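What follows is one chain in structure tokens, specifically the form predicted alone.
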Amino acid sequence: MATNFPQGFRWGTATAAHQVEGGNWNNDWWAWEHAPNTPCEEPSGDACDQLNRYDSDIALCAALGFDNYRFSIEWSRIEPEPGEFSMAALDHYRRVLASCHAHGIEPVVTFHHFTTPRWVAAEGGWHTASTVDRFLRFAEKSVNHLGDLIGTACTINEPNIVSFIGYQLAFFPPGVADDAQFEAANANFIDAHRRVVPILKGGPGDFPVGLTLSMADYQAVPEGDADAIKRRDHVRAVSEDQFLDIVGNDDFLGVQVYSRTRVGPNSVLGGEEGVPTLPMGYEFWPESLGACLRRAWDYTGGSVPLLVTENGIGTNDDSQRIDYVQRALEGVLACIADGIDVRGYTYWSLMDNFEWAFGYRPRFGIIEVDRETQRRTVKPSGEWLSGIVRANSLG
């Protein structure tokens, strides 16, 4: 197999406001880790502090040899009471943006990347309609704003994830089990995804926009099992292909994958005996990512570009990210060989930060971040990326 990506691959790394720019406390996940019987294992605090430290951490990116760097503005902050804006926070993120040019990175910027503000929840969130038209307002104001100087806009990240941790494991807010609500919540986030993208079309600047989805490489046990196809097949319905039903004319999918979900006749099933179980409880399954791939092109009919926007792993030992990166990599230069255009790899994530309702507990980055300092440390899966990424190369 090739070990050279194409020319003009992208290669990336990515954060996302609340997890790592600290003090967020206007919007539903600060309110969330606060409140009491939550699941929450402790509160964001000051995250990373990014708010403060974005052109040092962007400095990074560009020294590590990354092209693009993925993260997201805070709605809550823009946005703190309806229709008031802030244009001190607005500011701060055309700094970032500018911060990225700067480096040399190219900015790809979340509009929602799971928070959402605290008045907008108060009046229902997104299982209610009127939130849909409350994000457009938010994006129309926000991209009039920074328009000139994105360079990738993702509009909505994993709906998926948050209708179904939110709306029926109650694990992450508005924490209920509902199916008419989490029903609810999908139209509302799909109809918000196809009514933003000509507004941000619409806006100064010309970039892509897309989709950024969560996938996983779900398996029916046992494999040729008519009743757990079935099951698996149904679970993928509703988990994935009605937003994979909307991205068609979109400029590109984010795919993004962590592992595998074994699905039996009656049930989704736990991890297979042998197979390594990470920190947030889910099986070491690197090459989830190109069957992910594989997949979205399939059921799409390859009518949409497709970028890794969130691939890695939480997990102490740095040798078994260098393992599973390597591995999710090899998969994506398959699927290329075999045709499918993926544009693109963004290592979730560039430094440990805070993984919701699971603290500080579990390790993503490939910088290590000191809980007390602040202080930033490259671990050696960050270099051994960094190679991988100057010389467009497994090789």
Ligand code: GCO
Given for the second form:
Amino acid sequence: MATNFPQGFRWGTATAAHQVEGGNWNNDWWAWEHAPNTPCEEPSGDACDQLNRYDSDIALCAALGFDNYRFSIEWSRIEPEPGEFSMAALDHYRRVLASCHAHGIEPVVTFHHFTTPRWVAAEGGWHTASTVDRFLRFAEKSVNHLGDLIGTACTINEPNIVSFIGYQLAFFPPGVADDAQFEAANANFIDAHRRVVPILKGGPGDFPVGLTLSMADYQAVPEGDADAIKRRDHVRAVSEDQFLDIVGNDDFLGVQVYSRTRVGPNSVLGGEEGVPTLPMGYEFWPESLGACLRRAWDYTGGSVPLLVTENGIGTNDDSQRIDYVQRALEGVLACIADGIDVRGYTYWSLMDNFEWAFGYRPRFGIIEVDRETQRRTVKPSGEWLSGIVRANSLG
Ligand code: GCO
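Output block for the form predicted in complex with the named molecule, input the form predicted alone:
To see the whole picture, the full complex is given below, headed by that same chain.
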């Protein structure tokens, strides 16, 4: 098999505002972290203080050879109260974007990555239709201020995860298990994505726009069992297909994959004996990336180019990270060899950061962050990945 990636293949790393900036006290996640009886292991606090350290973080990303950095803008900073926009916050993100350009890094900007302002949550949040209009207004204001510096835009990060974990598992805010609200949240996210694309395209700048979707390699167990396949297809339809149905006219689809999910005739199953379980609770399964890229490509009939906007592993064993990424990238190369249009790979994450309800325990970074001093240290996996990025080859 060829070990070289195509010329122009894009290499990036990713973060999200709430996971790295610090002090995002005005959103629903901060409230969730501090509410009694939620599953959060610890609050986000200062996170990685990227609010202040963005320039040196972007410089590090560039020094490792990456050509793009994916990050999100924080709605609760930009619009702290309904209709009250902070020019200072927007100017902050202009400086972040300018820093990317100064370091030769393309900024890949996500407009919604899990967090919603407290005031939006108080008005009902994503199961409420008015949230869509609120989001569109925020996106329009933001793109008008920032668009000329944006390289690529991601509309909404993993809407399927926000709805499933927030409205079924009650593990993310708003922390309910309610079928009607779950369906409403999915419908509102779909509506929001559809309607925000022309808004982002209508502002200054000219950049590709797409959705970033969480996918899993859903496997029917036992293999070939009709009932298991039926259940698997149902789970997949709710979690993935209704979103894949709306991306055909977009510039790209952001595929985000971490593991597989085994589905039996009656329910989703746990891990298989003998397969290592990671701190996130799911299996070490690097082959899931190739499987999901194939499925996204087949399902959409090849109508939209694919970009891996997240793939990675939370582990304390850095050599396990190298093994994971090596095998995931082999999957990407095999997809490309089969004619699947995969344009780039983004490793989650540039640095160890706030992993939502799990706190700082799962370590996804190729850069370690000292929680006391905020000192950054590139891990061996970071140097290893940097070598692949520079060679544009698995070698
Ligand atoms: C995700 C998120 C990230 C997570 C990452 C690791 O989209 O789930 O984009 O915020 O940190 O996936 O779990």
